[in-house]
Structure formats: C-alpha cells, structure tokens
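Next comes just one chain, in structure tokens: the form predicted on its own.
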Amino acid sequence: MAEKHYNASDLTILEGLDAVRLRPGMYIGSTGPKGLHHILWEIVDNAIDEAANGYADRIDVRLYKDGSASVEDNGRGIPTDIHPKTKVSGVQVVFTQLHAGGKFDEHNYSFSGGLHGVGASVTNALSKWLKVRVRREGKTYEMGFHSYYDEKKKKYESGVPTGPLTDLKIRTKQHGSFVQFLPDDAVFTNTEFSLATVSHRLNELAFLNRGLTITLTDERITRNEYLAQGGEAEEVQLDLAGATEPYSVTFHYEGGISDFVGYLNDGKSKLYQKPLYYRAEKDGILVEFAIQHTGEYTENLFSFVNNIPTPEGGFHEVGFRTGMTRVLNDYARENKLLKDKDPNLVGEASREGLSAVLSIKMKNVQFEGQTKTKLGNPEARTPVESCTVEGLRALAAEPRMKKTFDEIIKKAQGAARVRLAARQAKETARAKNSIDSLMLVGKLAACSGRKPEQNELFIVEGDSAGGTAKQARVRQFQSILPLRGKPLNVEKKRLDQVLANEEIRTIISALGTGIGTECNLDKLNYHKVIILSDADQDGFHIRCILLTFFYRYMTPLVMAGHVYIGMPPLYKVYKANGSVEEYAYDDKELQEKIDKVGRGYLIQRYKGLGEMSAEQLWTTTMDPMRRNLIQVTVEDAVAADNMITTLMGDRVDKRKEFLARNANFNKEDAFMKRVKTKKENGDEDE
C-alpha cells in the first residue's frame, strides 16, 4: 500500500462550539430523550446556582407549542459588561465559549452544579435558535444566536451571535436573566419535552432549595386538557379558569428535604410519622439529611451534591452509612438494647425500610463525567460521617425522640434475624452445592461463549415460549432462562422470602453477581439480561415483578444499563399464498405494514410468544441484527421508585389511580372496532 501523505496541515482544529455539533454525546450523554433533557437542565442548574447561593427565589420555567423551552431566574443577570480578554459582553462569552463561567473560583458562588463551564454554551452550540434577555442595574438587554449550515464552507456553523448584546432602553427594577431556546432537530433524534420528566425534575430541586419557588408552564396543553388526560387536580396549585389557559404547577416547600422523605413515604406504613432532619457545616461542607423508617424491607437513599442528583452514590454515601451504623449500634448498647455478648448490627438491618434524603453542597466538585453521577471527592467522606454521627446523636438525646431510635433499633434486629437466617440458608445450600448448581439444572440452556461482554440471557416467560427460545437461540452467545410460574413480588416480602423463591435463586444463580450489597457486576455472566415476556397483562406484570427485584436488589445491574426488554411483536400481516409477510410492533406500525402489504392481506394479533414459530421467533425478537430492545435506565431515580411503590406495593387505592390514568387495556378491542368499522363501509380487504 503506497504512503499517505501526512503533515501538519491535515489536522483538524475544532472552533468554538463545532466540538459539540460534532459529538454531542461527550458533553450531555446521548442524543436522545436524556440528552434534549440534559441541555434544559444545564440553563435550569445556572438558575438554581443563583437561589442556592441567597441570589435569587423564583425559577420560571416555560414549555412552548413551537418546541422550544425558557428559563427565567430574578438572580443577578448575566454580566453584559466587556469581557477584557475577549473583548465582547460577558452573555456573547458564556454562550459561546466552552469552560468559561463563573464558577471555577469561589468569589461568586460557593457552591455551583455547573462546575464544568460548557453548560449554557452547549444548549447553545445544539439548538438551533437561541435568545437571551437580561435585566442588570436597571436596564434591560438582549441577544440571540443561531445554528445554520454554512454552504460554503460546507459546515455547521453553531451558536452564532445574530447581532451584538444590546441595550433596550426598557429601564427596570426588576434583575435576573431569561433564556429560551429551540432544540435542533438535525441532533437530537426527538425535541418533544416530556412534562412528566420536566416536572418531577424540577419538583425535585424545589424540595431540595427550601423556599425556593419554581413554576412550570406547558403551552402545549391546557389545564383542562391536562385534568381529562388523568392528572391530579391537587398538583395544580394556580387557579386557572378555562380551556385556553395552559397548564401550571407551582413548587414550594418550605420544609425542603424533611418534606421531601414525607413525598417518598406517602401512603406507607412509618416507624414514626415525623422524618428526622439535621443540617450543619464541616471543613467547608455543607451536610443536609432527613430520614424516615417505614415498614417496608429495601433502603432508598437519594443523595444530591450541589442539587445534582448522585443515583451512583460516592464518598458521601458512604461517609453517611457509616456515621448511621455507628450511631445506632452506640445508642443500642448504651440503652442496653444490645448485649455484651451480641454483635454489631450490620449496616443493611439498620436501613431496612429506611427513606433518606441526602444533599450536600462542597467547593470543588468532582462528578464522575459531564453527565454528573456519581461524587468522586473522597474528601468528602470524612465530614458527612461526622455530621451523620453529630445529627443522630444529637436527636437520640432528646427525651422524646427515645421511642422513634428504640423502634429503629427493634427493626434493625428484626432484620438482622432474617437476614442471618438468610444467609445461613444460602451457606447451606451452598455447600451442598444445589443454589449454584442444582438450581441451574435442567432449566438454564447455557450458551458456549465464555465472554460475559458478549453473552445475553433471555428470561422467558413459560416453558413452551422457553422450548421455541431455546431452538431459536444462537448457542454460542444466547442463554435461554425459562420461568415456571410467576417469581415473587420482592416489593412486599423479607430478604428470606426473597431467597427461599425458587424462581428468584435461579435468576441470582444464572447471573452470578449476588444481590444487595455484595452485588459485583465484575461477577456478572452476561452483560445483556434481555426479559422476554407475553404482550399480554400476565406478561406485563411478570415483567413488572422482574424489573422490580432487579432494582431493589440487583440496583447497579440496572444502573449499568445490562437490563433490557425484549419486544416481540404484535401482529403479523401477511398475504394467504405466504409470498409476503410483515411484522408490526405497534398499531401505528400496523398500519404502515398494511399499506406495505397492499390488497389480499391478512392479520394475526399475537397473544404470547408460544404461538410463534421458532423461525419467527428469532427474525422478529431474538436476532441482534432486526429485533427491538428496550434498554431500562433510570433517568429519575425518586420517580422510579414512587412507581415501583405504586405498581407493586400495598396501597391498592394509589394502583387502581396510576392504572386509570395511564393503562389502556381495550386497545385490541378498539383495534378490533377500527376493523369492522372499515368491513361496514364496503372494505374487502379488511
């Protein structure tokens, strides 16, 4: 092969924002639904920077019917006057220059979420238009840039200032800045704003900054509109008469995170009704927690670093779990509760049923990437412990908060009972060799591969879909997992309930991580588990039930994104001679196949995956090269669990609502209508 020519004048020098149209995904993730999220996220965290640093005490946040979304704080305002290196307004360099901002030194904000400087100008570089307003020392200002492919240079040209900062002349008294701006269709592979994900996320920082008031307004729809579609009157706090008004919700705690614990809990049987709430400041560190223990069997903890959600965790989790550990094992002893001879309650008795609130807010922050996950701060460890220890002890020495930690105590050894009992039965069964091997026997269809980054397990439902799986599969890197029967709902039983289901050992077994704390994903033996289950309500449930045991139990599995769900499809459209047949995942899908088919066709709705062959088992659902996976993620940790409470908890009240408002279980029947609606006027080929 001949030389290629190579010198300097062949690389590639990226100005200003072209790194970000370039590749997105190094600076917000994805270019999906995380990712359109992401850029509002980062205009909502610059206002929140403002209220958490005594600046400011409303956020405005606005969806619009052309698409685009606005952000608007009464903080100081975006500096407008001449930057001296630069020598254009401060808003030009916070919308154009990636890493600039004022939150890397400590003078202006003592604790900041947008550590990383690229927040306002990478909303900037991926939108297509964007506009800024800004009212400063009594006047108002404003500015706009846009996104546009450049035919001569044959390039995106992003973030392009349409004109310089100007002055309106429109004096005020009024001080804050206003952003909007419209996603660009050309990123991202969806701009529609999801109200839901909107709305839980600014919900959330709402209780996180006590007294903060945060509204959201969706022009999209109307607060009638909104009340027919089956959202709850009592979220809406405004009064808004008529249809053409748009729906608003406004945001306000003045309990913060002690009310927080009090939205996680609701509906759930506590230990105590009022949520325990420290706050105090250590070697720089701001340390805020509230807890609650209910009578459920998982631990929720939700920590936040600077109104960043943590669903990773880091060196403060692990600072706050050993200061609680420590506590209650001292007030156990002391108040005898605990005897000489007995040991320490392990960490995970002590937090069985236990909603916390985390939040803590520190100079320096080291998130673990852009998309902020995880605290890498190890410093951090130390001064949670010690204000964990301090809050705990402080509220055990109150006379009147001795009930509350003696009833913590009796649930933490309740725990400790089972939990012990728990993991003699699985030594037990260990060493006779049955919960890792027996238990596989003749159930699990292993595949040959000995790659766990390479290899699948497909959970299946029943053993005739699990019979057509197995011939379907490729051997080599397709395990097939078939289950007898429903596993149990872990959201409603013990640790040793959990373990003595047959059907839950064998999935812990196949998978080989273990569960709870010693869950090792470094132990995993296949990095895609992929549930496969009826398009039907047992299939459904079954897989509520799995992906509920999965995060309650198996959490970093999901987090690591290894938890997929397998979509087999609905219907099959085909011609009577067999020369053509189509495959359809949904009823808008249907209709394309359809059309694709033409005259003479016909339909089969798919009720469970035994009716299909194995042939068309794996062209539809199995093959990597056609099939249709959903991988799980959890975007919103707080709204995950609230779901997962609702769907498979006690509150039948709280299940029936979710239901109502968001199952349709007559889709079929309404498909069915549509078709003999079209036999009646005359049309043959339905």
Ligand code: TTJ
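Throughout, rigid core stands for the largest set of C-alpha atoms superposing within 1.5 Å between the two forms. For clarity, every value in this text was computed on a predicted model and none was experimentally measured. Positions refer to the first chain, counted from 1. First, how it differs from the form predicted in complex with the ligand.
- Once both forms are fitted on their rigid core, the CA atom of K575 lies 2 Å or more apart between these two forms.
- Core-superposed comparison between these two forms: CA of H175 displaced by less than 2 Å.
- Annotation for E348: C-alpha shift of 2 angstroms or more between these two forms, rigid core superposed.
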The other form holds:
Amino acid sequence: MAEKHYNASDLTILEGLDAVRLRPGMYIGSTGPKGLHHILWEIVDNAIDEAANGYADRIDVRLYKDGSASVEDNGRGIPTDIHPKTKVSGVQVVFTQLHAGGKFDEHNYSFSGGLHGVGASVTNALSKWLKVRVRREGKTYEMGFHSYYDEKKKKYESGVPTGPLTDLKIRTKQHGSFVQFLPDDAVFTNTEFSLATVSHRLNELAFLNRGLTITLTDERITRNEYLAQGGEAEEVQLDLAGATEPYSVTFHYEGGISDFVGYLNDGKSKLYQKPLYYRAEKDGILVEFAIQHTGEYTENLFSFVNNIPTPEGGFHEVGFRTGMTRVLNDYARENKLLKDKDPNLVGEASREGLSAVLSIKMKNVQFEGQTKTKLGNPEARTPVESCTVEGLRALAAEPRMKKTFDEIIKKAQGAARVRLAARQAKETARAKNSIDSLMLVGKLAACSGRKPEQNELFIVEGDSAGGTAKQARVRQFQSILPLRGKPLNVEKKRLDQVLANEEIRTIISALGTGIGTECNLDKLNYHKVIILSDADQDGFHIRCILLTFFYRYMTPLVMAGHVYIGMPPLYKVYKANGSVEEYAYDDKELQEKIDKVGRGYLIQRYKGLGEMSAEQLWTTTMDPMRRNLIQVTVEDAVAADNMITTLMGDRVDKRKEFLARNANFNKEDAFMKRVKTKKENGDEDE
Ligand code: TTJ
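Form predicted on its own done, so how does the form predicted in complex with the ligand look?
Below, the chain from earlier opens the complete complex, with every other chain and molecule after it.
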C-alpha cells in the first residue's frame, strides 16, 4: 500500500492560507512582478465590484515609501457583523477564507477560471502585514493581520489576525473600506510596485467603468521628479509645491469605453466623429461596445471579460465580428449600396481601420490559450452576436446615422477591392517563394544547428555591421541577416505593399512562420529574433519599423516573447596601454566605469555598430553570457499602438516632437518605457 500522507484535517488546513503560501503560483500565477501586482489587483477588484454595483464612485490607490500599497473606496464597507456560521466578523472572513467575499453574490458577475478573483485572502496570505479600516453605519472599525515565521512550529504563519475587529469609537458620516498591505519579500522576487503598470491598469479600469473616479498617488516620488523623468507631459513645468507633493493622477471618463476608443484614435483621421456605442444584457451576459472607423488599414479590437483584457480573443470576439458583418451587409443591401448580384462584404474589409472596445461581463469565465487570455466559453458567442446586431441595427435605423453607415460601407468596399488585389499579389509572392529561398542564401548567414529553440536570428542594420556580426557569431546557433537601407514604413502600407518589399519578404522567409492570420509559431525557425541597430536616430527608426511590422503582422511572435532588442554599448573606457577595457551602455554606466578604471582613461564613443571589431561586437552584444538583451512584450498594446501611430503615422508634427523629446536612443529610450520590456533571464513570469 502506498503511504497515506493526507487525512481530512490536513486537507482543511491546506485549503487555508497556508496552501497559498506553499504554492503562491497556483493562486497568483507567479512570484515575479506579475504576481506582485496581482495581489494589488485582488484588492482593487473588490473596490471595483462595489462601484460596478452602484455603491461607490471613488477609488483611491496609494503606493507608499515603505513598499506597501493601499486601496480605498467609498462603498458600503466590508461587512463587520459576526458571520453566524464561522462566528467571526465579515472582515475576518473576507481576509482569511479563500474565495470569500461579495463576489459570490448571485447578483454579481463572479470571476472564476482565470487567475483573477481568488479573493482578498490571497493578498493577506502573501503580505507581511495587512490593515483594514471600515466605516459603516456611523462607526469606524479596524483590524490587522500579519505573517511571520513561528519558531516553535517551524513554519510560516500567514495572514493571522493581530486582534479582533475593533470599534474605534469614532463617529463618522462617511462610509467605505480601506485596505493597506505590505507584500512579503519572503514570497516575491521583487516587491516594488511599478508606477507605469499600476497607472496603466487603473486608467484602463476607469475607461471600463464609466463615471468612476480613480486616483493613484505614488508617495515614493514627487511630482517634479515624475515630470523630470519625462512623465507624460508635453512640456515639463516644475513648481515649488511639486518639489514636496507626491505624484498623483486621476482617471475619470464620463464616456467610458467610448472615451477609450477616442483615446485609441487620438491623432488618427476618422470616418465619423463620435464613436458608436451600445450596451445591453442578454442571457445573463452584459455586453458593451464602442466602435469608430479611421483612415488606417488595420483592425484594432480591444476586448475585455469582467474587466480583464482578452488579447487572444475568443467567443465574444467571434460573436461581435459576426454580428457586425451581418448588420453592415443588411444595411448595404437595404440601401442598395450592394446590388443583388454583388457578393457580401467580407468582415475583414468592413473592419479595416476599425478601432473598437468590446467589454462583456459574465459568470463562470473560462480562460484559455497560450497566455490564458482567450475567452473559452462558447455560450458567450450568441448573446454577444445578438446584442451587436440589435445595437448596430438600432443605430443604423436613426436618420442622423445614415452618413456614418454609408461611409463605413464605402470604406469597406474600397478595402474589399484592395484585398482582392492583395490576394493576387500574395499569390505571385508565393509562386516566387522558391526564388526567395535562393536569394536568401546570399544574404542570410544561416546557423548550422537545427534546433529552433536554441537558434537566434540577428537582424543587423547595414551590410558592414552585418559582415562584422558574421565574423563574430557562433555559427552553431546564431544566424545573421543584414538589412540594407531602411525597410519600408509598415504603418502606411497595405498588406500587398508590405509583401512586395524585398527586405520584409526576406525576414518573413527567414522566420518561416508566415504572416497575418497564417502566422504559425510552430514553424518558427528562431526562438530569439534580435534586432541590432545603431544607437542613433536612424537605428531607432529602423528598430521601430521592424517592431511595428512584427506587432502588426506577426503578433503571436511578439506576444510569445520571441522578439528582442540587442543593446550595443555606447562607450568604451580603456587605457592606452591596453591593460583595461570596459564598456558602458548608458551615461550613468559610463560614469561608473570611469570611476572604476581610475586615472588615465580614454573614452571611445561608438557611433555605430560598424565601428566595432568582431571581437568587440561578440563580447559586448552577441555573447549570451555577457550581452544586454531586452525582450519586447506587447502587453501594453494600447500604448504601443499609440506610439507606433505617433512615430509612423501621418502626424509629422507629433513624430518630430516625440523624437526631439527622446534624444537618448539607447536603453532608456521612449520605446522601452512605453512598451513593457524585460531583460533576458529576468523574471520567471510574463
Ligand atoms: C458586501 O455585502 C454587504 C455590503 O458590503 C458588501 C461589500 O463587500 N462591500 C465592499 C467590499 N465594499 N468594498 C469592499 C472592499 C474594498 C476594498 C478596498 C477591499 C476589499 C477586500 C473589499
């Protein structure tokens, strides 16, 4: 007989907070930065629920110098009365029982399946301490919890009350909940909240919950410090108060997801001025969407389920797209924009240049896909489709909307014509494929290894640097693809033109995945695709163009984290006698290296990759043990799309201003700030 390790009492203990401690990953995904932020979102989600149910209209989030964070709402307050079954206060239940909380009310849309919605007790279990203050029915209550190592029991005690829920005897007319906690550094690899991450998510939540006011205050940094770092301001104006006041920002959108679409389309030309908006409930699913067509050529649909982004799509997106195509075709036929003999407009064409936000709320959510961000509930499809049809039909029936819908149809018809031409161009390109592979032989210095997981493709700016890289590489796993000149600007081109470009075709053939809807990562030849460009304006531009191409046409490649940016050093600090040679990747590091080398040093500033010898390029930029690689992730697709539009779009003024503000084109450049990145072998998550 196998040994019996567990009995019923073991199980009940393990179901408590100890289980969370033992396997944090099971509850929050990881103990890296994602997991850290997750325990903040658990608390924020509770406050959002209270607001979504109409009981709160303010949420204040604060990040403190000691590393703790707090969330406060002006809702009803977490229940303080004694729970009849457990004989402890509602507050204690919420913070010590897994899965406890208002979310499991019948009236609420509870989250499950994904990682969100594991409950506030998980935050408590993974915090050094947690404080709760509740104001309700005129009274103020407080309760604390802590986690510590119990020497006697030789184990960690997690989320233990420091005392009972206490009535502070402070009368108040206000009501709400305040929760502050310090993430435990024994659990998380890094306990520093990221202002950019928190800010981005709270902004998104404000868009998704119209009318709600969310403020974020970061006590770790003053307003002036924030502005000096670049902030989001166009013009930096420091003031006296800003020298001492913490940085604070407020998110509030009366228009909700319509404002979200307006934000996505900022700076783009629009087919009609106001986004179309609709909201309805069907079969227990709440559906809300806002759409607006632009003059661009790609589709931008941002979907959410229970306020959680679903970049991998799923059944709700299928329903939405199907519904849209149906209404537009019906409209076109009824208004004789399509003749009886004309074929239907294909959905893709009617979504060209579309920016849309789709937000649904439903119960028992199942998330699927590579990154668990795809809605797997098939029952979501039909209700979303009928709400979309109902909403768009109602809008199209309004006489004042005629011009808008006519414009949408006109644009779709134009797109359909171009698509036909594109398909023909693509077929020609396919026919030429064998020729392409032949052309590659001359350009691509392919590696000898046949294991894609180990192989790296360096896309190198310029033939000369390409030559150096070919000498420097380890032939076994490193391939070099030199790029001559600039690849074309993808933003402005349609698919057929992108495909016609030789540089782009070379990249597509080298990677092997195919593009667009046909992009298949199983066929990827290189698990690391490394862009290596000069640390100057041209290099920055080339990098942006390549990233735009990957983002738009090989999205899965970026999503799966296969795209990297190689970081050549900016300086060499050395001694004339050759006894010392140090490399610096930014100005801060330059000073450190100068200090380290001491007297009698010389500095070489690298203006381009071409100035380096093969040996130098290898040690500083290509050797996996020593190089500085930055992994590009498009978690922040909204910001990336915005930046790409600014940089590559029609707004020359914006682009110039953007480039002028970001003179340092290396490590700290704007792209790095806006598109989240991580260093190679950094976090274990993401
Ligand atoms: C539950 O049903 C009775 C009335 O109060 C409902 C409730 O749970 N309200 C509530 C919880 N409002 N705010 C919260 C909450 C806020 C924060 C910041 C953190 C947590 C864990 C809960």
